[in-house]
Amino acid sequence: MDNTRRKFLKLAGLTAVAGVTVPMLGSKALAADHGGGHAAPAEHGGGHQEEAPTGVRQGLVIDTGKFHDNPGLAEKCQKVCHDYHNVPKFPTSKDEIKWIWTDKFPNVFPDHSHYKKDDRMSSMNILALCNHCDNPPCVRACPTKATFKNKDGVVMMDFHRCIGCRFCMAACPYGARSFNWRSPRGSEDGHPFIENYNPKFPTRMRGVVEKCSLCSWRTKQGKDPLCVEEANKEVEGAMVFGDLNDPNSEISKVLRNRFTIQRKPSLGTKPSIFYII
């Protein structure tokens, strides 16, 4: 990190600390945005109706049962995503970079009851990614606007603006962001961290944060995100993508007819990723 960037980082730490403490305080602080002492649960995750935001709000529905019944499907989704976006594979787990990954139910949904959970649910590997929240604490925490919400409601990253302060990582309650402690463009023992470099997507540098972008470069062309396309090639309806605010969209129809849950809805972040359980 050069001197200019180091000085800016120190200045950002002083000026932004007040703004960062809010998302780091958790549900009580987030509840203040809703005008009360308790966080307002999001629709499909609590007892209150979520206020409908205006404009386009892109989101996903993931059918966990279809992924469970088709072993290897989640890994294929991860591979197509990571290969296209030049996500590096570092040899140590502490350096791991992930845009989309799998984890067990108790880790993905720690706020749901795990008591006497059936064997099927306990053995499930749940697909996880950035929740592209409608009320994202990471955006409020970033001192340089490196992370922002685009016009389609997708939480994005500008790698050039990122100064590596990691305030967004501390603010994100879902662990959906990764930090490049090492240069993704490097190698170890002759093995490059990016196995099959894709010139169509920019590589990152050491000292920046990265995460899922919901394939905004594809959705602008009217296409589904890569993970959705890959999943539905093998199992129709495994993932559904669309505009949550369009009552006639496929995703809205699915949400009206199927029971879904979200990750930590009580925090008031309003996740745009829903799970059919």
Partner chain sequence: MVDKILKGNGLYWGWLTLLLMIMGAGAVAYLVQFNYGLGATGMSRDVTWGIYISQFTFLVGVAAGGLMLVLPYYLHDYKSFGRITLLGEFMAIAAVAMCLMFIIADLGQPMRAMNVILHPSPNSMLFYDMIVLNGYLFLNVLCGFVVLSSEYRGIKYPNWVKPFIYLSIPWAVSIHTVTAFLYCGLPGRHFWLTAVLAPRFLASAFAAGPALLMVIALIMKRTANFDVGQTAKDKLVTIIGYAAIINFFLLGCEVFVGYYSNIPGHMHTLDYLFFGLVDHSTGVMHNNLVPFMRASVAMGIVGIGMLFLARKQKSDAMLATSCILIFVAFWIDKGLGLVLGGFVPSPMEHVVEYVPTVVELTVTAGVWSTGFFILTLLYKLVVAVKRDSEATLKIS
Contents of the next structure:
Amino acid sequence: MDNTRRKFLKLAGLTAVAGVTVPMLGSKALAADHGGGHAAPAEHGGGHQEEAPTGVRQGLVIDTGKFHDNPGLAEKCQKVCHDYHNVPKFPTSKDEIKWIWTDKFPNVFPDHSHYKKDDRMSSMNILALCNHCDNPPCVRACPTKATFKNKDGVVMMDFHRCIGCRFCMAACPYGARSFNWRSPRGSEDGHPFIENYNPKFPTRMRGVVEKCSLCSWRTKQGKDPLCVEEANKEVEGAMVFGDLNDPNSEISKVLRNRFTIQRKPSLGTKPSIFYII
Amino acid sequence: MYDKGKVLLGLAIFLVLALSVVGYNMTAGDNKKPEPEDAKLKGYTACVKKTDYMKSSHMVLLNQWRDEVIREGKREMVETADGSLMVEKSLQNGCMKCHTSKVKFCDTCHQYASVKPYCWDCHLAPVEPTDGKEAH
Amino acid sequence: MVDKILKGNGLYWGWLTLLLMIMGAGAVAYLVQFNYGLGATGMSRDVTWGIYISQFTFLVGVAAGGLMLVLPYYLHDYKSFGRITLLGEFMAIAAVAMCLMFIIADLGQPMRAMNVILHPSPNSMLFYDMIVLNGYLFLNVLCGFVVLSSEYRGIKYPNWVKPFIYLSIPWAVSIHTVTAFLYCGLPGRHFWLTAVLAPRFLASAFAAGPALLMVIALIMKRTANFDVGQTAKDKLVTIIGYAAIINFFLLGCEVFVGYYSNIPGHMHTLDYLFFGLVDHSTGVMHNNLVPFMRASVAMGIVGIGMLFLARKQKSDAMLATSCILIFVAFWIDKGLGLVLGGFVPSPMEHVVEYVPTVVELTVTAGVWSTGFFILTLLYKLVVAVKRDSEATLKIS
Amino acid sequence: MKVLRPIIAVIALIVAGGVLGMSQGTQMLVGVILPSIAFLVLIVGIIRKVIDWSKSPVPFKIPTTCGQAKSLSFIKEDRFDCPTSKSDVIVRMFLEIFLFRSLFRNTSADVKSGDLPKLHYGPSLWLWLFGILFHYTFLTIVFRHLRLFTEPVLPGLALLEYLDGFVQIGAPVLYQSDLIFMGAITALFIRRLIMPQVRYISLGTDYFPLLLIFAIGATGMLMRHYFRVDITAIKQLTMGLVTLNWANPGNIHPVFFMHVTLVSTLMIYFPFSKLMHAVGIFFSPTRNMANDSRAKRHINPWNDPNIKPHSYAAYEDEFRQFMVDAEIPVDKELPSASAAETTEEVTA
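Previous: the form predicted alone; requested now: the form predicted in complex with the partner chain:
In what comes next, the whole complex appears, and the chain from above leads the way.
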């Protein structure tokens, strides 16, 4: 076989690795640009090592106002996520599984005073999802390393390894984790829990914990997470995804310019999800 | 011979048990080794490893891929054994692209060897054209 | 020695048969749960641990409580405990066995349980819990059987076992401390997030464990004609009583911190447990556990009073009643309130209550029966060997 | 060292199997011909032995008892330790075969030195424990192997495999029976080596089967977990064996042929060795007889039918005169003269 061709292919493979460098340059620009085969440096993490010694830390900014002004947008985000990831819908709330969902402001931010808040805010439905904490208690609690923080700062689940002890669920202060109380492949009264299987993504089996993975399978390719893509499709800037440790990333710019809050910051978990109120 | 009846009965039971395996297979009919049906995707001429290796150790490779992809974030593609093309490190989106039928490819040998991997508890098999419904 | 469990009277075999039947029902219920998934239980997305883990927590205490029976004999050479020391060790074996069964019953993927060893994660408290529980089981099996078989052989236990006995004493403290750390290291669960959780666990354990043993000893006095002796019982009363008082003192500390500081997170669960809590988003009052928790406090206080009175009046019946009261009080306190209360309110400030299902209760009954089955066999052994050796002593 | 020769023998077998399994030419020999012959030897050998045994009479009734025999109504009888009926014997045999009961009753005596040395008898259960673990896991493993000898695979085997590999460790999954099996046989072997009195009575024929079976287990586990041989090619070969449709083995790793050589050796060795206790247990007179010698007459099976029973009374009748002459006391005196006369008169 042609040696140069082999080398080229290897290089092409490495562009997938280089995908992690994508967010640091601003996800918008590169998401469009992707596929052109960046000749990015092969080394993981690229060149921002000196400026941010902690490496990549992917995060999200959610502009709650934009969601409030566009009712139904949050539900669309949830649908695109749950559809793609084969998240089942159970008839009983006890069995419920959700990766991204909405709840009222006082429920999402119980630590913040709700007394004499404006009507807009108290009626707001806030998008909630795994906070991908920089200091995740769930990862600390997991006895098998089935949940762990990856190199991008994303808290991941390895469904193959989870023993279903639910220690992480007790540890998570954000209620972001769901357990497969029963088989997601089943059905009740003729209604399958997963209406349309997405053949590109696995389902889970009963007895494991699952949650949002910040679409790590996509972000590696330089794309935004599904919810971000969906939200921004309708309302520009409703959600911003990027590397929090890169001062030049769009998300860092947003965070510098806007007032944002995090959920339960007093617990020291350092969430990577920020909310513009 | 003492206790003739009992001894002969015992021997008969022993012989029947010992030879029942032969008898079972004689009556069970076709017991030839089935050949997995292979449908390669256009352009692909080889798998990611040699056939011999894949036959004996595909589960090891799959486990290795799983750890690399999920745990280490090494999602880069791998090239086929003859270096011709790249394959995604994924059971659903890689392997099953070429081997489009779980029933005809995976199950043939697994059934023959009585192996029941739990891959398919979570991973979705491609839709089988024969019966039209999803095989999961 | 082991063959002694095969000889017993009708009562013995009848009791074992009853236990076996409940165990069988538990096994069937577990199969149902295994096939359906943990959804067969009353646990939910918000209350993720139920009666299994709460029983586990309580039984770790019972196991650790064995320490209070072992320590005086081995460490202080307190001879009156000669007959109950082994009972304490064997109670710990049965209790730890139940703990392990409850953990397995609670796993979503029990077949992957070995992952805890295959992928050791020293950052997880469950990893240490696995080590200390299995270690404690090993230590008690080793020490218990070596000491018992030495007695059976009419000799003093060998010296090499002494370090293991001494090790088992701090180890008993460790099992309950680590189990408390499972809870009190979790941010965002205010009810558990308290430094006195481990001391409170130990206090209630040192009361509940010996209380159970006292009840069993009184039953054995009647059915097996095996008396642990008045001195031992009197000493046990002191241990149970003071441990129970300390537990209530620590509970009082919790209540003070919660209500005087007036921090909502610290008050919510106490409110829920003793008065009921309203879910702000629905306006519904939730107070399932209130009668239980109030009864627990009442039974505990009455039990402590009766306990000391029983000693004064030398009444076995009153002693048994008081011990049962204390045991049940702490079973509710730790076996229901502590674990279930910790999940209320949920991280999203919703109040979701938990009611165990029949399947779940049957599995629980099955595990308890298995524990009592093990306990019966072990105690049968102890009684038989003790009788033999004491008879030999009298002859010689 | 009596253990040395068995070790050498087993190593030689492993090497031979490996070498022969390396080339296509000899694979047929070691993979097909050898196991076929071995199976025949096993079957024929066992049958021959059984017939031989059944021709050997048990001269006396020797129903070894371990408990109170049936006696007066107020004495409690120990039914299964001293059975008097056939059904109780069946229970005793069942307990013996499935629970190894006589081994469970094993006791050991030891003297503990102290101020006063004490002799103590107590149960000794380690041998029973490792023995029963070894036998039952071996049985499980044999059953599991049926997946290679049946097509379609026997129903029920899948469940057995699932339960045996319930704890999902590794891929292919590790069987719990394999682990227990290897542990138990190792313990049985070590027992022979470290206990002086057992070592003293152990011969090469005691070590050899243990080592052989250990090697079978070890090669089997290596095959599954380390070399990961092509299982379908192996099943093709094994199915050829049982359908008498011998196929030329395909491309199979030599470790498989080591395994087959060792198993074949075991099958050939079996009928001529102590391993025949598996069959012999049915023939053990101390276990399979009812203790009814007082209730039923046991006739010595090798009695010559021409020799009639000769009772003492008849003997005395025959020799009374001589006995009286020799002044040996007799039960019945010689008929007195008068008595003789009256008799004669009556007869007359």
